[in-house]
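Listed next as structure tokens is one chain, alone, in the form predicted alone.
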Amino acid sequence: MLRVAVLVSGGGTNLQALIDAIADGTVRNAGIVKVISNKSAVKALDRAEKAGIPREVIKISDFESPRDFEKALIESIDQSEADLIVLAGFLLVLPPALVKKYENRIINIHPSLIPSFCGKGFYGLKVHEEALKRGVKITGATVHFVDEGCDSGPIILQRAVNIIEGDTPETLQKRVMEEAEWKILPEAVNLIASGRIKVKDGKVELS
């Protein structure tokens, strides 16, 4: 079984999508072994508790230095014996030591079709605000491996979502989640659990 640790910072809708997909068999041979949040009192932690998943809060403010926080985060993941780390709305840049240690074993879900509307500062509603401001006709979501850059790792899956006249950042965010994010994140985890993904020359190959 693929042991999955999920890192969250907020509501946890993508976490819930993954919990549901494992429960109904859409994702096979995988289980969530720990949910880690960098914020307390967020709904994602309630979702983990309801599903019977071990949860832990590791906040920067609880440590004397960022280095101590990073050490605690890495130790928590190591203790879970996770095979895969899933960033499901985790709003912190990962420590380089963690990215290196878990090379090609960390994935992230981003609410746009990378390389559009991604990188530093592009998260949450900001992504959809910029898409609407630019006037693009199609947006979507991307699941990618995490590397040392920001939203720059090898792309695993993408799904397009049409922008509708009259869309607001809020309505677009909701539709991107429902039509893309909640579908391709479980699909990516299932592909990894099935051993169907490998990274070669900076690109993902599916078998």
Contents of the next structure:
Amino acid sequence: MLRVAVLVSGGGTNLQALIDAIADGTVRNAGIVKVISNKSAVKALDRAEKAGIPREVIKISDFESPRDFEKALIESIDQSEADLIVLAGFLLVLPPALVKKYENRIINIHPSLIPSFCGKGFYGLKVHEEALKRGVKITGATVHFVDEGCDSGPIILQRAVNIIEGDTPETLQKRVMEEAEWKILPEAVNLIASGRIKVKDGKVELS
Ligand code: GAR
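Can I get the form predicted in complex with glycinamide ribonucleotide as well, since the one above is the form predicted alone?
Now the full complex is given, and it begins with the chain already shown.
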């Protein structure tokens, strides 16, 4: 079984999609061993509790320095003996030491078709605001491996979503979640759990 640690910061709907997909057998050979949040009292933690998954809050303000916070985060992940780390709406940049240690073992869900609307400052609702501002007709979501850059790692899966007349950032965010994120995140975990993904020359190869 692929041991999965999920890092969250908020609502946890992507975490829920993964919990449900494991429960109904859409994702096979994987189990969530820990949920870590960098914020307390977020809905994602309730979702973990309801599913009986161990949870931990590790927030920067509880530590004397960002370094101590990063150390605690790495220690907690190490202790979980996770094979895969899933960033499911985790809105902090990971410490480079963690990225290095878990090379090609950390994935992130991003609410746009990378390389559009991604990188520093593009997170959550902001991504959809920018897509609407630019007037694109198609957006979507991307699951990618995390490297030392921001949203720059090898792309695993993408799904397109049409923008429709009258969309607001909120309606678009909801549709991108429903039609893309909640599907491709579990799909990517399933592909990894079944050993069908390889990274070669910075690109993902599916078998
Ligand atoms: C999701 O839309 C996710 O793609 C986005 O935050 C939201 C979290 O929702 N992540 C990013 O923007 C990362 N750059 P959730 O907590 O309900 O899963």
